[in-house]
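Coming up is one lone chain in structure tokens, specifically the form predicted on its own.
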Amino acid sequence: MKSTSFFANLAGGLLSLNAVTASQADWTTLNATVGGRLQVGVPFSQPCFPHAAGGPKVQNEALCAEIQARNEDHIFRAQHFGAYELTQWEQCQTQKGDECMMDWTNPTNAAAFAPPRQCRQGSVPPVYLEVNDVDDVRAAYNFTKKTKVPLVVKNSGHDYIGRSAGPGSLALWMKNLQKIELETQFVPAGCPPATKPALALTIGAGQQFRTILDFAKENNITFAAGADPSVGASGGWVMGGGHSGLSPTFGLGVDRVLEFKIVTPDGVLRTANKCQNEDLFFALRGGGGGTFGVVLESTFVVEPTITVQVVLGMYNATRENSKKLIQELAKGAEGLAADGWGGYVTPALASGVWLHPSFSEEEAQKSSQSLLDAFASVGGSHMFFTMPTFTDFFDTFIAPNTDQVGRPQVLATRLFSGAALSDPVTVDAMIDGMLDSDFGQILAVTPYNVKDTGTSVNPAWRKAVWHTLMSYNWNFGSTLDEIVAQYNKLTEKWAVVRERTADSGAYLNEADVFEPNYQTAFWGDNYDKLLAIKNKYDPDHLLDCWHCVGWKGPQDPLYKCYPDPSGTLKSSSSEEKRESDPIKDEL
């Protein structure tokens, strides 16, 4: 499914210039500046619909069949601009019918796309540019300064809080930046000659974990990647923290990144590392993506190939067994983290898997005894494996069981310290929230053994041993009340957890859209410093995103599609906003 050019679509009646706030002359100038490469953002499922709203016939049965077959294919979704891994960012949640969505429980269900349903634009940016170089970013900045059309940055679309979507916006899509280069003696630019060189991997903003892990295996190195093949390593993953199953030993992505190349909102290409633009380097290591500038590439320290010891635990996942298992695992969680074990517990898969990057088989079996005891307590079983590379571990245990995509999914998360996991009331509240939700998971992916390296993530990461989540879904055609009810369930189910872990926080990349006191939850006492850096490099706030550093607030029209569960976020109703909305002609 490939979008045709911006002006070809315009001439074909697929998009009206009334859909965005700039004049035709402004768009013509921008399009000429970028070599005629502006594109119309087409919703992912459009080929399944007979007609776009108010437009011509768009149905394509062959493309529709492929979309239906690959709705939950992470890489396939990441290859299409109009697709998001979580589809509430394709729809306008506040406007019933303002979506172009399939039935995720049965993508061939014609009720989702048969007349009178029409494909509507939702929150998919109506215009985008595939970024090739610095000049593309500069042109977008200049355009936004003049026209006030909001600018968003989209990587792979693996986005939990909607930072890369937005009605009426111009999107910069980073997928073309595919650089991947291994250096055996990397020294950050501008550092003294005596600086100790590192084995390092430089990665363009469009590179995703799938390709990076394959490259790592082919080149006998180890990259501490996260748990989804479609995530972009140089995007929001690293700028928001970047956890991995290897984090207890090797640290978060922000601990391993050595350098960024970024175009700040003044149009300057800057190199940020420990020797130059140090304040920006601090901000980019945990302050979040899409707010301090547009990162073109980043460089990470990597390890030689490692042999990975793995423990797989399996059990009969009744609610009673799951609760008891997690209670028992919590007792040994801090010891496992201290020993360097990372892992994932997924009751929906009736299993948990842990890995260690340096133990021998004998050491692994001795160190993991608390895991074995926990599974034995519920009549479960276990198996040990030795994997020749981290990529082999990923391909065997992670890639087949990655996050649920192709559906709306909202989630709440929390970082749990060893002290919090020693409190039965807190543990039970966390367990009940997870097991009562549509999908819950425990991720033992915290940098427990790595001291802060000057990052801006919440310091609670350094004490945490678990990062846990719970989530809820809905489906096509849901009403605003039904959607709001799912958000409210998150708030209600997670309230006790938040209250009893007030000194902790949440992972900003995998957070509740309505995380209370988000500045503290995401950044702890680093927020004021981050805000000063934001104001230094982006004084006009050209870049804004939901709950990001320097966020301008929910009243901005960019956020008109976010619901308002509390009833206090917006000063007027969604219907009133609809009347003044510049996007009236849908795709």
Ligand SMILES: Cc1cc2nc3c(=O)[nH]c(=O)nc-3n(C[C@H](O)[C@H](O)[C@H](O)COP(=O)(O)OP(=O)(O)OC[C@H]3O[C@@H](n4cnc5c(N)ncnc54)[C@H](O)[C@@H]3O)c2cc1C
The other form holds:
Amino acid sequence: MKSTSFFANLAGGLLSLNAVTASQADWTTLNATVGGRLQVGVPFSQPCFPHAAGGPKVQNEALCAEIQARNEDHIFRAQHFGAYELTQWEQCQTQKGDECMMDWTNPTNAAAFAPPRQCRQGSVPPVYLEVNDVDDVRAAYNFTKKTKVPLVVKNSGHDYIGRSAGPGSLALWMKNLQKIELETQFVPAGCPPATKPALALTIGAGQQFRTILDFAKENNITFAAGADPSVGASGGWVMGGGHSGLSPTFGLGVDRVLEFKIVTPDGVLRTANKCQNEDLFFALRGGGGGTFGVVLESTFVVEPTITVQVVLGMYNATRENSKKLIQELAKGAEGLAADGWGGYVTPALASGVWLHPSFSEEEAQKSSQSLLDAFASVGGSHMFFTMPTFTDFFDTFIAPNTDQVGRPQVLATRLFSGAALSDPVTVDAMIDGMLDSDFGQILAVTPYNVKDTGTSVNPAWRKAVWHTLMSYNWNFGSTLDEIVAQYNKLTEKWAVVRERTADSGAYLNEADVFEPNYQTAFWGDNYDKLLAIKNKYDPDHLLDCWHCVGWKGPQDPLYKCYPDPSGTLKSSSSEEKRESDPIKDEL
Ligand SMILES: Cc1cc2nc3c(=O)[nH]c(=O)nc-3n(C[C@H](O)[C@H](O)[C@H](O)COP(=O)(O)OP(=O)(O)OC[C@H]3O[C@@H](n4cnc5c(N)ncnc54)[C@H](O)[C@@H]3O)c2cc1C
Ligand SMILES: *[C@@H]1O[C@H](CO)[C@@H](O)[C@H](O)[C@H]1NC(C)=O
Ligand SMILES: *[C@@H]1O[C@H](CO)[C@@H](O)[C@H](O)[C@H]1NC(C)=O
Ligand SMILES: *[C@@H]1O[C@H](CO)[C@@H](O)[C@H](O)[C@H]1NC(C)=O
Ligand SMILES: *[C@@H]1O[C@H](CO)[C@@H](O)[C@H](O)[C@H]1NC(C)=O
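Output the form predicted together with the named molecule next; the form predicted on its own has already been displayed.
Then the entire complex follows, led off by the chain already shown.
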């Protein structure tokens, strides 16, 4: 496609339903500033469609077959700019037909690609730039400041609340920043020479857990990574909290990060650590991605290789058994957290797995008695394993069983303290929510034994022993009403849990899109301080995202694809949206 015609279409509003767009000249100038590297944001499934909207033939059978076969491949999706792990962020949920998607329940379903369906842009940013250096970020800030075209930062595209997508936006894609560098004597820049040096790993913004864990194994170190191969370590994961199965012993990502290199919205490359730009360092340790600037790299403290003790529990996952098992596990949960165990319980896999980074086999057997008893109480069984590295644990127990992607999925989650888990009403409401949903999971991944050293995550994390989630999907071709019904079901199902844990909160990276009182739920008392830091470094709000610190609110055009389940978020009429549906319910 000729650049001029592409930018002309964009400027003319043909490629985006967003009211905000720049002139053709503005786009062309930006493209020249970045050496002609602006790219068209092609939706992931486009090769399966005979035609792009109003455009030429785009079908590519070989590519289409690969995309269909690998629809649920986390790493493959993360390698494609036009893909999001949760596919509602590829579509415009409020505009039926404004999407370019396969039928996730049957990716080879040809009806998904047949007229009147077309490949439409949905929420995929129409233009993006692969960031190579500071100047790329500066050029984007300049452009957004002048044109008001919203700027979005995208890394792996795992975000559950859509903060790395956005209709009509210019996106910065971080994937080229692949640095990975181990230092044995790292001292944060600007700290006094007497500062105790650390074994530390510096990670470029585009690095993902798969390569980091392989690097760690080869280099005899341990990185406390999350439970997914393609989540990025230096992006949303760490800025929002960053949990790991090792967190009960080693803390969250925010507890382990020592330094960030970030381009703030004034165009300045800053180093943020405990000795300089301390306010920014606080904000980046929990305040959320896409808010305070564009991070180019971050440095984490790492451990030498550890031997991991593992307990695998298995059971016959009838509803009754799952309920009894979780009730029993809840009783022992605080004791296990205090002993440093992390773990994941997944009824859909009829199993739970726990890990410990420092116990001997004997200590592991002794301290896990409550787990063994819980599985025995439902006629289940258990096995012990000793894994030589955390990477081996990940490869054996996590990688083959990652949470499903390549479909729309919406979550509700909560952090549970030991006290909350000793209240049977709360526990039963949590269990019913999990088991009555499409996918539920208990994650024992809280920093129970790690004191806060100035992070901005909700302090409720420190008391919590479990982070649990429930979720719903919706089928391909769902109407807005059907989508809204799933959001509402989440809210209803989780209401008792929220009421009875009013002093707790939720993990902002794995949250309900419509989390009530999100400022308090995500940050507790830290919100006001975070807002002041946001306003200091980004007074013009060049960066903005859904439920982020200093959020502009749902009426901004960037959020026009978010539904409005309560009917109170947006003042504009939903009637208008329904009437302008490009495609009626043809499937
Ligand atoms: C299948 C799956 C498994 C998961 N497992 C875990 C887990 O085990 N532990 C855990 O803690 N979380 C987990 N998550 C949640 C994960 O932490 C969030 O989705 C997180 O937002 C991903 O960050 P990202 O940068 O990789 O993704 P993106 O969606 O690309 O970005 C997320 C947010 O960060 C911003 N951002 C990204 N890069 C930068 C940057 N360089 N500078 C500034 N802002 C940036 C984006 O603008 C966006 O707001 C999981 C999610 C999924 C879908
Ligand atoms: C940017 O300019 C280059 C070089 O002229 C061109 O190849 C490219 O297609 C342009 N980008 C877009 C999105 O049109
Ligand atoms: C951004 O704008 C500033 C101020 O106009 C200018 O000095 C700078 O060169 C611009 N940077 C880029 C990379 O476009
Ligand atoms: C890691 O440890 C192994 C076994 O002790 C050793 O052979 C190897 O050289 C070490 N690798 C590095 C990069 O230090
Ligand atoms: C699980 O329990 C159900 C109900 O008791 C029983 O019908 C089924 O055979 C059991 N499955 C296994 C694998 O034990």
